[in-house]
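Have a look below at one chain only, the form predicted on its own, in structure tokens format.
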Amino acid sequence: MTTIKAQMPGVFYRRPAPEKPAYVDDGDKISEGQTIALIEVMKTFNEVKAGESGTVAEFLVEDGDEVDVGQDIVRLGEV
């Protein structure tokens, strides 16, 4: 199983703002370097970028969940 991991601790968000759509959804194809989510740390929003291309199989955390460094947040399938 290939996953994308949190690079820092904070609050995980799937969208850039509450009224905006999610960056990506389950089943979407993503490219290496593509922004897929945000992690908020002390009122600073940091982009979570895909480390490789693939298809989003599932998000392993919910919008608004607290995450830790190295925690798996997205499971990827084949491109």
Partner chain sequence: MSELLVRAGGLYTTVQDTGRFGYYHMGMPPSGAMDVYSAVVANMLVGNPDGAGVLEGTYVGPTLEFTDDRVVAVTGADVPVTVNDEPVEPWTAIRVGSGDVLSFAMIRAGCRAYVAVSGGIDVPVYLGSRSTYTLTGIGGHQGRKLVDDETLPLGSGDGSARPGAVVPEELRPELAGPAELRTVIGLCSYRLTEDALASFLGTDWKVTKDADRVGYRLRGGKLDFTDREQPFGAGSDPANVVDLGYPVGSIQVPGGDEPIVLLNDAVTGGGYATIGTVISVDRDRIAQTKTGDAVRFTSVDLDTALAARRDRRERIERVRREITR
Given for the second form:
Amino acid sequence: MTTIKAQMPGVFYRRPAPEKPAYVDDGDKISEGQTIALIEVMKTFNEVKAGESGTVAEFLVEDGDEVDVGQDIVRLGEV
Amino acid sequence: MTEKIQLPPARYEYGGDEFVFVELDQAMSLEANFAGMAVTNALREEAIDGVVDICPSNASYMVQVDPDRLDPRELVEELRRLESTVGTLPDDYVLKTRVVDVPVLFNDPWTHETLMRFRDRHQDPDATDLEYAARINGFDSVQGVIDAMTSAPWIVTMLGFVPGLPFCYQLVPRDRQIQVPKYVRPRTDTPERTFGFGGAFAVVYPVRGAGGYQMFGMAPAPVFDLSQSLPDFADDISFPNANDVLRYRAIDMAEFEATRAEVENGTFRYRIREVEFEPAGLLADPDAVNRELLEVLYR
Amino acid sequence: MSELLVRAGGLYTTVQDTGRFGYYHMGMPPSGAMDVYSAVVANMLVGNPDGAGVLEGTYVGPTLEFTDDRVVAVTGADVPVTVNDEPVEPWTAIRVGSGDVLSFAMIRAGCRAYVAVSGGIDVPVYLGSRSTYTLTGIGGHQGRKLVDDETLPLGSGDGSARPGAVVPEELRPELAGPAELRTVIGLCSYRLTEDALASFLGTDWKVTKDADRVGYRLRGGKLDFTDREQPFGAGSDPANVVDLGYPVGSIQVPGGDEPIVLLNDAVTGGGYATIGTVISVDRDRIAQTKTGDAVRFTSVDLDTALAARRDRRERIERVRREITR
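Would you generate the structure of this protein in the form predicted together with the partner chain, following the form predicted on its own above?
Shown next: the complete complex, the earlier chain at its head.
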């Protein structure tokens, strides 16, 4: 299973701001380097970028959840 | 004359292995501040190896030690000894310090603009911060509270919150202290050099930033200068020191602009006079000693 | 060229040394490496004076390219390190040359990694220290964290580095949790009820997302203050006291529910009751706990705090003997 992992601990957000749409949704195609979520830690919001291209099969954490470093946050499917 | 406040026994506490914290009283008073000042000044003169920093505060003080060179317990013994000698403020104890003229433009346009933006965080959204302070302190007018703040000088009791920010307590008895609460919710913005007020303390904000103190005016001269370009900052990035006596003087816009120009071209200097006074004398007759302090300043 | 190329700054990488002292009284905290032991040992490995400038990376480390022959060492958090994509050992003096690129993978344990380079990170000394204090924007590299694609000045090494020198496992810090933080209870701990103090010491606290160099905010319990009429000048909230000095490592509980441990870049004073101080040695330990980790406080006396400090010094001297053998 290919996943995108959290590079840092913090609070996970799927959208750039509460009133904005999610960066990506299940089923979306994503390309390497694309921002797919934010992690808030140390009073800053840090972009989570895709390490490789693929399709978002499933988000494994909910918006607003706490994540740990190394935790799988997105499962990727075939392009 | 108001009765002298009796201090409880000082409490000596270890702030881990690197700090000694000494609480002179849980309540703020000139008596507590003077006692701490006397001990910290005496300790500074002793220049004990292993004392890293001496941090006077309002009704307490703190000493930072290098425990590899000085056992904190030995330091406490010495502090107790100093407390029993100078910390009781014997009548002939003399404080050497300096008295400084600090101009302030009250009701200035910049803090006014800022306070209007944050009315929703204030106790009294329909009044300005000065109007609110005048009302809750029983003054008929804004001018009344400005007169009270500018008639008697203040003593710098502590620097902190942000580097270089002086907390100042007025040299008047407790029943004449002006008091205002902090904002209900802190502001996200305060202009640099804002003359602020919270609790019984007046401050000048060294830099722009968040803040919760009421905003009454603006000082044209800096209290903090990282570039150390003005002559008064040649030795230190922060101008005020604990124990400094500051006289906040109300100025008009013309003087504000003239002083700003001096700051901009690097020629500004604070009006500073060396001064000695007896804390015991001040506590006994504050008005007389304050008159002398101002007399020395403007001589 | 005596410089280090910063290809990627990482999440929050700053230049630090052992701290800036003598300015606490004016409101300036010491800054400096959060995990002093790891920073000093990193310097030792590359033949630098203990207090030379190092890089402190947080969570996501920097990517660095060398422009001349150097010795480099990485200590602190447990994180895979590579040179030119080949794994290298942490806590080890490694020889590198022009064009070599040092990078970090994802942290396995701990929080902060230290990079020492022979000659030291030679940013200007400001008020006696190379440490960065980002809140006021002073010291370090332009008073801020590193960004991508910039250069850092390096000093010249004295040739005393011993490539291949290794810090033995038993002299590396324990990173497994929960972190035990030995604490001298006191200061204004009288503000808490007895039950609250017991609960403070009995709780496994969780590090919140806001934990940084300023302080660690924790969650996991509720602490009650004793009832009292607030003294003159203290403010109306039960957590308030007349503004006073905060020791580095001191703990306050502003709302009664989220204790904050003040650290190297914290405010030096304020109006919240402090209830104790984490001993200096265990600031190294909290520096290696990350958001989501658990910490607990154990009450110790000053003797224990001083003994722990002597013990750390002895450990540092043992490392020195090991790597210069």
